[in-house]
There are 2 protein chains.
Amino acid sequence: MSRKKAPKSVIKRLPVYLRILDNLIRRDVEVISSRGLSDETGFTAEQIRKDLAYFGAFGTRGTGYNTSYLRDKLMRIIGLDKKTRLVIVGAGYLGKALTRYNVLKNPYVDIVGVFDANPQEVGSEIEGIKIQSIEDIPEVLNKQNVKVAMITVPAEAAQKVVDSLISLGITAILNFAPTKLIVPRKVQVHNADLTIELQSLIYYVMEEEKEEKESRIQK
Amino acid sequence: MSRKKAPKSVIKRLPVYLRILDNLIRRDVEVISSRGLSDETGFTAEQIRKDLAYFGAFGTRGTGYNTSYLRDKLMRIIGLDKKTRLVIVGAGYLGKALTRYNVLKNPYVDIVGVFDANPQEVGSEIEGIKIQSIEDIPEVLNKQNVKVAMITVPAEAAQKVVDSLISLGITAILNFAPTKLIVPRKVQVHNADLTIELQSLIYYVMEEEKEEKESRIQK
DNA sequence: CATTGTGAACGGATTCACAGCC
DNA sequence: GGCTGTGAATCCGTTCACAATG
């Protein structure tokens, strides 16, 4: 019964088979195949029991998976079962983004403050939470326990911050700032790094493009 | 000479590469080693130099690589050498934060156009670009050659607005709406799904807190 | 002689194929 | 009979080790 650890590919597909079966218990789905998974994911269906295989035999034979079963468990899996409390440094756009979506749509998520070292920003209001001042990060950490934290600063100004916030217990970052984090071997970083991903579209973009010309030579 | 192509796994550390030789040559460093590279990154040296090679061999042996010349390389590897031009479908904070970024800080990409379904924020602009009604995307993709769009809309209207974007020509998307789009084989979607990124971070401070527990309890 | 470029070895993740079970 | 769960085979990306070279 005691499973090798999951790796980093599978943990990454876990929020999306969860996502599916949100939408499929909201249209009153109660069963679903591993090849019904396959459909709605685009992972193939091997790779998808392998994956629950990972953390335990949740299917029937011949029948398939509960969804609300089955999404009771991934919640409890990735650690949604609890509300996780965390703070975003960065009230621009993107900080503002990150903050709006996380209250209206996102359940598991308890936003404990949204800082910004612009004093204008300051006192704002976005979604009933207030914008603190950066200064004011030890003060809200020192009250509360939190872990986890967002950084959507510029990217001159993220290693300090981080830095800081390490210091007052933070032990995962999600890193939206365009630069490498410098941080001790405990701290977990995510980096969703959106210029990363919009220039290897182009690459994609580029590369059919030049395909295209090819073939037209050819003829 | 001629080469494997590329696995996704490199093209995705081709911009973090840029992105470092940008900062050492506006430090006025005119070498680095693969080595060097490394430590900039985290990725290895072999690994660095590997990827690389896939595209030519751009190096000096004993020395290593001047920073202008692999960078000019780099930039046309990826497609960065012309301007792309581009649409953003969505101009809630995440849509304005993405033009945002793009207008000041991202010289590769030219945003054509910014569109939202609200009536209430077209007309309203951000850095100079004025935000259009969704209505008007057919005529702004016909006066000009797009290929690439952003799509920041909710998820429920994410699939009608990717549907009649493909039809007008888009064969490459950056999707931010948390669902999986549908689209034609020609057709690239890269998912930027930022729920994904937080709830796999959640699970590995879940996973950290539990072993913590468990080891106390050993004790 | 330091560092690149690369074939060979390795390891991790995916796919295959089928036994096990409802 | 249909679908899950899983060992075995395969594929693919990373690491190793070293020959090539400025």
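Positions refer to the first chain, counted from 1. Here the rigid core means the biggest group of C-alpha atoms that line up within 1.5 Å when the two forms are laid on top of each other. Note that the structure is predicted; figures quoted are calculated from it, not measured. What changes on going to the form predicted on its own:
If you fit the rigid core between these two forms, you'll see the Cα of Glu209 move by 2 angstroms or more.
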Contents of the next structure:
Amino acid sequence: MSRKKAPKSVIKRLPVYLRILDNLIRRDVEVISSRGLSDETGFTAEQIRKDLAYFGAFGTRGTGYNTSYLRDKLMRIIGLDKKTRLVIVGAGYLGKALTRYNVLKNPYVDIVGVFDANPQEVGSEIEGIKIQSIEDIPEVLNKQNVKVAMITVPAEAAQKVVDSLISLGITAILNFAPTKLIVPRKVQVHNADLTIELQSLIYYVMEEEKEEKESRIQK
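Alternate state requested, the form predicted on its own (shown: the form predicted in complex with a further copy of the same chain):
No partner chains or extra molecules come along with it, only the chain itself.
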């Protein structure tokens, strides 16, 4: 019998579990219960057990999960047991920050190219990675087996860049451009709009301030 396919919401939680397990292993924690994982992640113990059950049985009843064993299994499930090659298109402030972070802090990826349309940026380096002209993308992708791209280009340039990347074999895109992209069904796009996230956060701050003001008035 084939295993039930995990929903996207579950897939998005797996990297959270992996990050927690990395931290636990650094703290020399060898075994943790689902309740302990709940305390670390904020998800319920039941939710965690259900999520992991999509992929197999990894824990021991009454004991919990061996952190190193579960980490290794999650890495294989996600596809992080080998480095994933990716390119970054757009070497402005955000593109440079993402490149620097992934080179220094993300051991699961290998950035094989950073590209920008600005001639003044081309030739400079970010943590040893030379910024190349956006015109060099086809040559690099033809030589490298790359399926993943991050784009941090202006909104008006995003669709053209994405169309070109897809024609060259890119099938997964992390989009930081503040615009909706039109892509074939086989291509996965995750949008990371920092402005929307910040504005949503501000809403909650304003709501809290309103509640505090109303509370003072009632007193």
